[in-house]
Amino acid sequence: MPITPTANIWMNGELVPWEQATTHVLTHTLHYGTGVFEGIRAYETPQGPGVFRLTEHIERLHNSAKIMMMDLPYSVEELVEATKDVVRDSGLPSCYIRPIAYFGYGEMGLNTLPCSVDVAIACWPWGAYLGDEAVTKGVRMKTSSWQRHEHNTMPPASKTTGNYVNSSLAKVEALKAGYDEAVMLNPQGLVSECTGENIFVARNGRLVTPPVSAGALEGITQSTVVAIAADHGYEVIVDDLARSDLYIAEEMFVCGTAAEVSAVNSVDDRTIPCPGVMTSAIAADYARCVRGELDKYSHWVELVK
């Protein structure tokens, strides 16, 4: 989905015009892959727009960064500022927000130590990721001939810019085959999420999710899933799911702050019910969550202004 231009970016500690939000050629990063970042967003509420979960999507980018040994220049506190200065700079009532942490220029080599780490924050409008009918017809999925890297080869639990390589490679063999999104397994067959998305399952009566040890990311989304779900009286499980799980899946959806919450028409070709009803209602108050219309959740939508 192309980028539309909103008037100003944060980089490292000020507003900067959209245009002059460049980096130079040589900044390490882009040539190893060692970047963190967060997906984020902000959505119209009567009062203005909110952060979805603002503090938690940054205070998982400090653990991101933790992990690949890079030290944050900025507080949680200060990012989470910056966030709403970003938002509120912007005018946009609604957005997507992407927060970024990344080695800068004038190192060059495998050694991230000496190197500077820059941060930026820029937003803008985009709709629904995997578009804007998935709640209600669902979308079509492909098990990808692409492994989900395991813990010891990249680290899944950070959002490091080159975990996602394997994630793209998933997402464009699934859209080049005909489908809308690529389920991904991890080395011992058992599956771990999509390309970047969690992964629900319903099956006799309950709901299950795989667990992180399986390669899944600890979503925020897939958190405010398990919570809107215990309201209505649903369990939800963490356990292993294989491949031939989701061809007999009562229902099935994924989430993510991108995707939000998606159902799932098939996989592999093999129909799934669709809309189910766990589904249906779990999409329907994750769209109220966020923008701040259930009391008991309105905590997490960090008002901009």
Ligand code: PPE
Given for the second form:
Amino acid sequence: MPITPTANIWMNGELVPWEQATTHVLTHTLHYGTGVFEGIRAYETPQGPGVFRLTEHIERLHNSAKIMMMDLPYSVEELVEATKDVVRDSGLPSCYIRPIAYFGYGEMGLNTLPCSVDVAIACWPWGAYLGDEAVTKGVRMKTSSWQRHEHNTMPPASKTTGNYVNSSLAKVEALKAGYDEAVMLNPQGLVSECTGENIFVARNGRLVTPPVSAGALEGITQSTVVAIAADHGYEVIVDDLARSDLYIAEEMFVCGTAAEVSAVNSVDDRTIPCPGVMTSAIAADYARCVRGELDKYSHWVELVK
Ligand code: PPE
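Starting from the form predicted on its own above, please write out the structure of the form predicted in complex with the named molecule.
Okay, now the whole complex, with that chain kicking things off.
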């Protein structure tokens, strides 16, 4: 999806014009995929832009860095404030936000310990990640021939840039085959997640989502969905799913900051009823929740003003 240059970008404490937010080709992370990043959305509210679960996203960035033995030079509080500055400065009513921390210029070789750490935060307007009709018509999924990382290969709990080589291979394979998105299985053959979303499946009237132990990222949208589902009285369990559980799902959706809640209409050409009743209700409430329209969750919307 294209990005439009729209806003100043925060780099190591300064807001710099979009075109000047560049790095040297010998930046360490460019060579070894060792950066960590986040994907966050700000939504329009009557009080101006509100960033959804901002603090939790920045906490996850810190955790990703910790897993990578990267010492972030900014605290959670500082990066929360910096993110608000970027959004406020952009003047955008809503946007996608991409914080990234990376090993910088000056060292080469796989030892990251002597490297400098740079941090940048950018934002831009970004539409529906899996297409405008994802919520109503649903997306076509294909099981990937690429496996999700095993825990001792690349830690899936860290949003490390290099982890996304796996996601990109799977995404391109699915698109080339005429599908919208890939389902990733782990080395044990169990369902893990998608290239950039967590998975929910309805089986026997209750929702099932795979655990972190299956190689899924601990999704912030996933946890929002669990809360919303409970409000509707839907039972949610975190459990392993086999590929065949997807084929006979009563309904299915995927969720993530970029993709929000997107219904799935088929997996490997097995049709799934779409959009399901639970999916539609959860997608509608998610859209309200992120805009601060559900009182119970309004504290999740961190206003930039
Ligand atoms: N799994 C993966 C692998 C993943 O990348 C994401 C977010 C999720 C699950 C959902 O996590 P959360 O956003 O906390 O609900 N993917 C981000 C990056 C997508 C991209 O293309 O880049 C996102 O949704 O922002």
